[in-house]
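Only one chain is included here, represented as structure tokens and corresponding to the form predicted on its own.
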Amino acid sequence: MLVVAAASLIQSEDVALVGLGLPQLAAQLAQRTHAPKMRMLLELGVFTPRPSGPSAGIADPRMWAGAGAFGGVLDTLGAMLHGGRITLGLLGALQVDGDGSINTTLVRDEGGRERRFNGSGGGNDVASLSQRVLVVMRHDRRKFAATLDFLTSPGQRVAGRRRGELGLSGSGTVAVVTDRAILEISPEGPVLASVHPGEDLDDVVACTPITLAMPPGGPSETPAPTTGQRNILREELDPDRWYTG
């Protein structure tokens, strides 16, 4: 539900650079069924690939089937991205915020302990300059937070300040979208725009520790899954259940 849900907000006009897991099922899922031209990016230098089957993560070569261009970074995070031709970002998170700010760096237990991850790689670029972000994670309640225990990228505000104040270019992240929800991120705040089938209201409000609000007439109803989505994922993205589970 999560791949399908987060698939439906790319556009086939969009350029994509793409994360490592859910947010490559995601783009190849878009790409396979609505939005056939969108051409997509991999941080390490790939261009346009057309992936026709499994691949453990984007340095995985079978990713790469059917690539227009090779290169390295800093044809993407540079030439594309810094030179303001992507459109759009799918990036993952540990832990994002009400502005769709994202911590991928550390997280704190209620003892005050630290684990460490791998911190930004290329999604601090960005999350910094696509025109618009899509963030793409599980539904947890560890992984939303008022304040961020890191801040490693950036959403629509930082500390209260504007993307635009910062020097920053594009809207940030317009969505977070999860296993249960859409939230759709505005200047005002994030309102829960869907929740999925089957998922109850006031279960997914509870496990969402940030303030939220409402659209006018309360959230809908994502779209449940086609039988066409599910035989791509099930049968050809990820046969071996790496990423769905």
Contents of the next structure:
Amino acid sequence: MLVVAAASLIQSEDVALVGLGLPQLAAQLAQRTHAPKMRMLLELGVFTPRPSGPSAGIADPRMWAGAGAFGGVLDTLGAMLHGGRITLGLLGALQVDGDGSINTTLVRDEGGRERRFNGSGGGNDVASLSQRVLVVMRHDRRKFAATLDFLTSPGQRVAGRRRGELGLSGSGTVAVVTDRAILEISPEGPVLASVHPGEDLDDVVACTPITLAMPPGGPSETPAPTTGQRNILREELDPDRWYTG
Amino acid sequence: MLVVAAASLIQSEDVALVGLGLPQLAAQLAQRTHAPKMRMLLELGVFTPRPSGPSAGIADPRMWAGAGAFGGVLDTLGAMLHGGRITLGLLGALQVDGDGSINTTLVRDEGGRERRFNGSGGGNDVASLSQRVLVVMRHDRRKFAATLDFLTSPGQRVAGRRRGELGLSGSGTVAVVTDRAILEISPEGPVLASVHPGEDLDDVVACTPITLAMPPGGPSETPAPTTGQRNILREELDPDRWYTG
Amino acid sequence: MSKVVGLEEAVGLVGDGSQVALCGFAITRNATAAVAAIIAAGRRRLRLVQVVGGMETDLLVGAGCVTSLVYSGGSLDRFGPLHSVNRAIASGSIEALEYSTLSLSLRLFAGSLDLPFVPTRTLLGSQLLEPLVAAGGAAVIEDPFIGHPAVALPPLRPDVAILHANLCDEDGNAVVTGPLWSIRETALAARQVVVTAERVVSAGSIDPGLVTIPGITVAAVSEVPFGGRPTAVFGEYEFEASLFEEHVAASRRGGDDLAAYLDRRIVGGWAA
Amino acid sequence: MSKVVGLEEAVGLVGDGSQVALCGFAITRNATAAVAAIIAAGRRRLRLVQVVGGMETDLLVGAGCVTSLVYSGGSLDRFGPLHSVNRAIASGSIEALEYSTLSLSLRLFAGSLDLPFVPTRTLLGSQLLEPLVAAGGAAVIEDPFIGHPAVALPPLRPDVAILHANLCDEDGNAVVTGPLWSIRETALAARQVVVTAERVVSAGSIDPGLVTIPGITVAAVSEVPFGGRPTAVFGEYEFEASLFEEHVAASRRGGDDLAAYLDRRIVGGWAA
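Starting from the form predicted on its own shown above, please give the structure in the form predicted together with the partner chain.
Below is the whole assembly, all chains and molecules, this chain first.
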């Protein structure tokens, strides 16, 4: 459901820089369904791959299948992203705040001890320079924070300052897609745009500990995955349920 | 003689960035005789070619024969030259001054009218950033000037300021080699180090209208070309006398 | 999806007044067929950008299509200088902004990534620098880390780059063999890229490791065998000395001789 | 003239305290054989530089060879994080300076050309920036042309880069197939480059158009078939999941389990 909901926000015209994990699956699914012309890039230097099966991550050569060209980071994160040619960044997150800023570096327990994760990689670059960004992550109350344990990648605002004032380009995070709901990040803050079929609205809100606005008329229900989408995910893209377990 | 004299100043340990025309021949001759390990680079992205015959210039693919690698300007003039790895620059000149600064852009006639030539190309870069530079050109009194018509490429000083003060690296031009003599450029100015066999010292001085110091004991005679050197030049590198006419 | 069009349509991306980046170098890999099509289309007021000028530059300037040129000089190697370019600059009929090869390549590199600028140590002490600073094409700054002087070069993003490749697929993935001088920086800096290629093949049939310019940056592809003649195209054909001699003679004389040469070659081309 | 030496001699260019740049990326193209040889040689106080860390990083840190790490993060893709690295940073036993992938690649690009610095718009607004500024690894400046804020990144020039290539000739001309992430910037920034390669061939037998790293920048070459196992080397072999699972389990547990794993694999290697 998470992957299907994220894929639905990807457009056929997008030039998408795709991060590790769930974002890969969402991009692959969109490419295989409603957005066949969507062009995918991987930061390590892969242009327009069309992978047909599962992979262990962006550094797994199976993810590079069907690529039109290989290059380097100065081409993908440089000429394409810093050069203003990436319409969509697809990123995972450890934690996200109401501005759509992302933490992928570390979390602190109540005693203040750090537990470290993957760091930025190209995530900070993608968040800083894409025209728009989708965050794709599991819904867990610990993953929503009014103040991030570490602000790896800026969203629409940082400490109240808009990204344009900071010198950044593009819109920043426009939506956070989880396995329970879609949160749109508006200039005024996060809006609970839709909840997924079978989810209880109040419970979703209770599990989203950031200040959340409601759209006029309340959140809609996210369209359910089609059988075709399910089959592609289960049979081709993630048969061993590495990501969609 | 010009090419042989210039070649004699190239060392087997040199990593040389080689300009259009006579510099190419000098580098090829040195590589074929006393400096077999000398590594040549061409600005357009050619690493360590070993051309065996004549060519129409650095953009003639025959000059790229035997290359170890191809790349671009950011590799040759960038990583190698700006990166501090070029020990020797070999350049031609329209005009040279007593500091070894070079004009390859334009000359003005007595009426002040401009006649334009090839411009800098990579010449300014090579002169600005090589550990040392040899200028290779025909001996003509109009080619020596106290003040250049245009200072394309800096030598050891510009308007009295040393190149280190200007922010440049390396020594700048250490010698000007012509078809009549070798001028060394010392920190104090140009020194007539040697005149070629058969040349009249006074006439050479008269045809070199810049303030010229003499070495202790006077200029030596440049060693004459060997038969082997002549044969390589005449039969292999420049059989049609494009350059050594 | 295919970007393959005829040559006339491809060069249609160049309009009057466009800033056009050329990718040839002296006597090698000039997009002469594309340039002839631009001249034939009657384009005017072009603003050229080219790291090292060659035959394509001399043709466009000689045909009167050009108002300005940003370059680092150029020549036709032993065949001679760019007479039409040199005469136009000396007479003031075009404006020239002159860099060194590295500094202009760095401006294009900055353009390709849209970096705020790129600092370098080259150009310091040269008479090239002052007119560049006056025109806003360079600034002398201090390194914020160690305080040394440096030349800041602003990004350059031409409207259209024209490249003659060996091989290209329908999606624009283009293969250039041999040395690359500033081809990648120039193409990636441009907002649109037009590729002419000796051979155009279907999407997916080129090894992605051999691709020089990713198709995602390419707007139009046209198959033009011998599209680089009479210049040398590495892996395809050598330069043709007699055609360079013809060009240089006409370009040196200018006037009616140049006009007659252009009339003959712009229509007839240089292919055998 | 040949630069070909045994692996032990090649990694002899890495001394105690050297700043060593690694070229692997997560689970792909790690120079595991070279890294094992560095560990076996007992090197200490290494200062690592790597754009995206992977197995080679986790091995060197886990073996206690490292005092500092300049990187932009890293992982073993779905197999898990770099446990030894993360634990060492959290406990303070190594110092880490963290960039983003692009910003660190630009520092290495600046190093490869010895540019005074390179300015960028990335990193602005991130908590990554402040510690970088404090450490002299970045500075916030104003663009001299339009006055916008920019992050200036100083050049980084490691002592030695270690790269596992598919193919290399005796002169060091090295071929890397597939995507190149920051391999070229890293190798060209380093003062010396050590290449391990699946196959070493005689000088002159590689098409110069296929060469990724020019031999002129390479100090030593060593033929090490399967020198990247268990990571994936594009064009050669896939990654081996069970060996990653073994690594991650040992690295997560640390202590005696990690020591036993290192004892076993540093001597025995990962090849089949």
